[in-house]
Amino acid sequence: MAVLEMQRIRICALKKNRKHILELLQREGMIEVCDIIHEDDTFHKMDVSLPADLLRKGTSLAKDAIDILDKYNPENKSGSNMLKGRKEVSTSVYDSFAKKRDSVMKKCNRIVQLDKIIAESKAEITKLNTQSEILQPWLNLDIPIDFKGTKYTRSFVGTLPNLWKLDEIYQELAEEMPLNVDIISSSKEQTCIFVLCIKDKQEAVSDKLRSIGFSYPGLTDAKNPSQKMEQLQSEIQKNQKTIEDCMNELKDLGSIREDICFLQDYESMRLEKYNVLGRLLQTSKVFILTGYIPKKEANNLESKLNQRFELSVEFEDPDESEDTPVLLENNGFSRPIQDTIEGFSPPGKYEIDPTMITSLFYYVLYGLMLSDAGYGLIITSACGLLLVKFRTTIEETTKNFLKMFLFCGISTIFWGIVFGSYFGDMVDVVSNTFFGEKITIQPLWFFPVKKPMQMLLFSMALGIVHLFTGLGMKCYQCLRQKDYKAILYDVLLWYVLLGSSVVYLLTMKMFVDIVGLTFILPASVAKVSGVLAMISALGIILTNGRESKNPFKRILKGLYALYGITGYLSDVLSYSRLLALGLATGVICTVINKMAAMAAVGAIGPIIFIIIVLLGHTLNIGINALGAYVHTTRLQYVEFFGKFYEGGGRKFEPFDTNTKYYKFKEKMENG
């Protein structure tokens, strides 16, 4: 609803105070803290990197260790939980925690160094089985692997590719006779085999065995492979002895886990007050804190500040050159569109806030996408019950998301109404299937799928309606900016171009003709919207480049400000999509509900059609859900924003207690 106004804050204090002054700044997150001066002479800022270090990587080990716990031994949530939000303690906790953080930094190193033990046992694992597949081939053979003979002889032990018989093999050695050959294991892949000569036969055999492929095996050891088949089992069964009580340990450890997802807050607290003090100025003495506060809750900080502390706080207005930061301040009806704003960007200078427009329009064109009143009872009631339900715990961004869907399921209970859809033509299905007499709910106003061409001329309508109040909010802000000239030549002039370009198409019959209108204006308007065109086109021409100097640029940069009526052409088109994905929900509802229908046959099909539209309808909501949110965000981002609004500016960042898992009272305990 409004940009807040801002102030400047300077708050100067005792350096004694320091520590409860920033506790006290984080847990009210109003200021954000701004290098605005400078070091001199005598003030300067404190290095905090090695700390701040540490800090960080005190979060990160807490996060590690979550996220072990998480993976061995997780815990039990449900979808509720997440709706809990953070758990609120008091700053008597916080500050106990000091006592005790060493203790579970200790766990935490115990907790990753386990984790790595069982990462390291389990490649150890992998790599004992695949030495005991590459072994079991080698079973039968009672002698060493890398056996190499006696005194008098040469033995070769090892592999032969694809399938031999132990007559091939003499076959190929015949030769160099005598000798013994043994096959060990044989498969299609390879035969395993034991080749054993005299001394002075063991060059001949073995470019013989080469010839025919012969190869050593990958494993060589003195003990033989049974022997080695044993040990690695054992090995084996050692790791795993390794993991389990690793495992074991693990799930004792996560007997902590809140006191080490504590520590990530704690850490992560701490480490923002750290990147604030490093920002400071100081001498020995006293220490200064500059940055940024909305005007409106100024008073109520000094308040606190000088009721604890002996200090001096001031405020100033800045300067328009400052890069201000933006917060936005909305009532509950357009707060939920406030994230969809600043996921765009905050505005700019100079410019207003847009939600409360944007969050009228956002409504009405969801509903107008899902527009069946069964589903928006669904989105309704959903959301409703759990905002409800979790009143008090719920953090803000998840309850201004089920805001939004709360308003988006009202309004599309709305349009569903004024278009007769309920679940599609469920009733009709019903009644005609179960109950022999066809019942219909008649819509306030017409069925999109009977009249479609009515239903595109209103989607086109209400877009014109959508990009005219877009130049309304520009004329707006160049009202507060009082540049009036462009409220002319930028504003107006485009007014009644495409206002008298939708009144002349008004009376033309081929127009009147395809959109099914059941009037036509007279010909007379029509000349007189066409002189109205005709002149503010010219108006643009001559006013829209009037930056330049050059008269021939000028008229250049009209020209092309000109063409722009296409691009108004191609967003009125763009709003089409509320016909397309509006017929798209009916559609598929109907298809689903004749589907149900067609099974209902016998004992069992009222249970079969049940089953179909649970499963039907959830998953065409589902869908055509997430389809209404994406089109309804770029019809704002695209076509709305873009007639008036830039964005650019800096979201305003307070001191706060940015954390995951607890958060804490107001009231301090200290100072």
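The structure presented is a predicted model; accordingly, all values stated were derived computationally and were not measured. Positions refer to the first chain, counted from 1. Rigid core: the largest C-alpha set superposing within 1.5 Å between the two forms. Compared with the form predicted in complex with its partner chain:
Core-superposed comparison between these two forms: the CA of residue 154 exceeds or equals a 2 Å shift.
Once both forms are fitted on their rigid core, the CA atom of residue 567 lies less than 2 Å apart between these two forms. A movement of the C-alpha atom of residue 176 reaching 2 angstroms or beyond is seen between these two forms when the two forms are aligned on their rigid core.
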Given for the second form:
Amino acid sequence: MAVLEMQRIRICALKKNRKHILELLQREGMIEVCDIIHEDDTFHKMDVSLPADLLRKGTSLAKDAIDILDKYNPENKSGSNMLKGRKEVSTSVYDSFAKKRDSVMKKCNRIVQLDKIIAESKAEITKLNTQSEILQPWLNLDIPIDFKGTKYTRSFVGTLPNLWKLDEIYQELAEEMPLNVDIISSSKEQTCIFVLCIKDKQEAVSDKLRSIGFSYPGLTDAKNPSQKMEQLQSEIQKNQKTIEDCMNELKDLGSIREDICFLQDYESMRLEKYNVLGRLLQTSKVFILTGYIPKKEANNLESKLNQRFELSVEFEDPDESEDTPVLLENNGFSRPIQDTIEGFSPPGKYEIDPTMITSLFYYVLYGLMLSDAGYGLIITSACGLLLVKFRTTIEETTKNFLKMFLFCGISTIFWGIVFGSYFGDMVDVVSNTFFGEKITIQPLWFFPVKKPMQMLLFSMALGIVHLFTGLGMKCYQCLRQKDYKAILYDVLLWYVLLGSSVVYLLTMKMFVDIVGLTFILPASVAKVSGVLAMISALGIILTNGRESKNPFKRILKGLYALYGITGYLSDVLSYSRLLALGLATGVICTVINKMAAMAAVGAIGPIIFIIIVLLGHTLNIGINALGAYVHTTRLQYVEFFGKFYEGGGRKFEPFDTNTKYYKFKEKMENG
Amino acid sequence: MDNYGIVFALAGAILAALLSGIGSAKGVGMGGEAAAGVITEDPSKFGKVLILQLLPGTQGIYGLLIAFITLSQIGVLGGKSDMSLAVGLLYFGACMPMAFVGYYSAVKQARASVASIAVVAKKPDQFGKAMIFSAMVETYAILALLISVLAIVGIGSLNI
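Having looked at the form predicted on its own, could you now put up the form predicted in complex with its partner chain?
In what comes next, the whole complex appears, and the chain from above leads the way.
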């Protein structure tokens, strides 16, 4: 448990080595670049916005290309899997990729282009299909749709609304005979007709037709419908062929997917490098890089740099006033909780890294909330299995996540045994339902469902231990800052006040009766603890407003600080969630088991039993594991951190390879 | 009249499950709408927004729990079920914290969850803090659950 000590680093080197030095630093990932020195007449910063823009475009082009490839070849998707992790690649591969880059880039462009062609062809096909649908009713017409008639005749080609029969149409047009009517096709919505009349009567026929709702078709084409249809179909086929060709090409291009992934990483790494480049101070021959580095890495990096390049490296301890970034380091047991701490906020100045203590309580509290040996076993074995199976490839963050639940699971098993819960009362139910004899595994301590008051008391007692540890942490922090007054006034007085209040409660008959304790402390203890509480309360009133000079204000502030004891009360009560969530798990288990036992009748009884139990417990484990996670985090953030930890530090963000598919690091860091 | 005890006791159990269930259904629904919106933009946030969506879902489970404990205490799930009116009313009262607090806290927690989902949409790294805002509301549901459990278990050992 430690906040790593930081040093300022200044590297001054020749410009000709710039690329290689930056690449080395990037792979090491140990330096956070910062701008300590400002520009002046000699030293200038480079404008990198143009190349950075290009690289950003390149990155997104590669990303698009990968997405497209995955869309059309879903089977060979081998993207970044959380468990499989990123592939490790030697630096020589990185260096040699520069030659390949342009050709891969071209292929990316081609992929994006192909995708566009496919989309366009698909749109075209939709359009053609609509056209052919409109044409469909006219297929039987063997003359062009816009046929207007011959020398002595006039023809009308069009549609009538609704369904018409031939004789109905003749009826309507009876007065204008002689004429010829053909029904080309008919449906409920419309009837397509062809009417031929002599030219003299065309006005009259036209009027008649109009009066019964005749309209000309939307299509006008010199070709006759079936020819037109053929043409449409061939165009559709042509487009389909195009799509197929494009798809095939994309399938072929799928083989270079790995190269494109590499390109994306390559471009994003270069982008990061350019961003750093833009922050360097440079003259025509020399550049200076300033930044922060963890002290323990300093010598290592210096020797590496000196081995390969001619340069000057200087280290300095940062000033007190500086905004130094924070990097935490923890052992394997507490490391998983470090992300939770950083999720709150990295420790601020003068604060210690609380990861170790927090992790201890985290596992204990989590286990108490879930408190079922069966569930714990499932969580532990699942996480353990994954950790072992993917131990070589797994990503650091995933590993920590799994490790956290591994430890939480172990703690859950422990508390499950203490409180006698194995998938709730599964053993009782199974033995009673199927073997006719009830067997109960006795708990190591007691059944919380049977003695909720005792469990409540235990929860709150644990809460007091947690809170007192928080106060202890504050004490330690004050000690490190040599603020001895604060230790006395802000920590010790509170310890005395809270401790004596708890003891005083134990001497009260009413309280002991409520919680069902078997012992009561004698009245003499009550007197002593009462006096102690009074003295410490008075002390708090007098001292906790000590930053104010005005005595009146000071007392008021002290009184307000004493009012903070209500905060402690609500903090302690807040730990009752340990009981509530533990009960929730247990009782829902009981419900599931009971339902399963009730349904397990007859020959297929055991099968129904197993199905209900599997479904129910899967649901329960999911919900309660989530609940325990959320509320453990809350107890840490609100109750525990509230006592000593404010955070406010800035996380160390090194200049490194922020890649998606490949790892280029020469050495794995633990951060 | 003395037989009405069981009616009140059962009504209490059912209200606890009913109101908390309605509240959670509303809450999870609200969370789901917001979460789905985030997923259209960035499917990779699914895990985080799902957790936030589920947070207001616990009240329904607490309500179920209270209903179940009550049912088994009053003998509806097998056993004797004759009780005095007073005891029935006591059970009814004992279920009320969970019923009402369950309902309101689920709905209010859902609103906090929706706001937290908006936080995660913009700043996924602030997930931990966003989650706490929503979890704060749940405290009161847990306290109600606690009182309801203690009261229901306690009534069994009263001499009425």
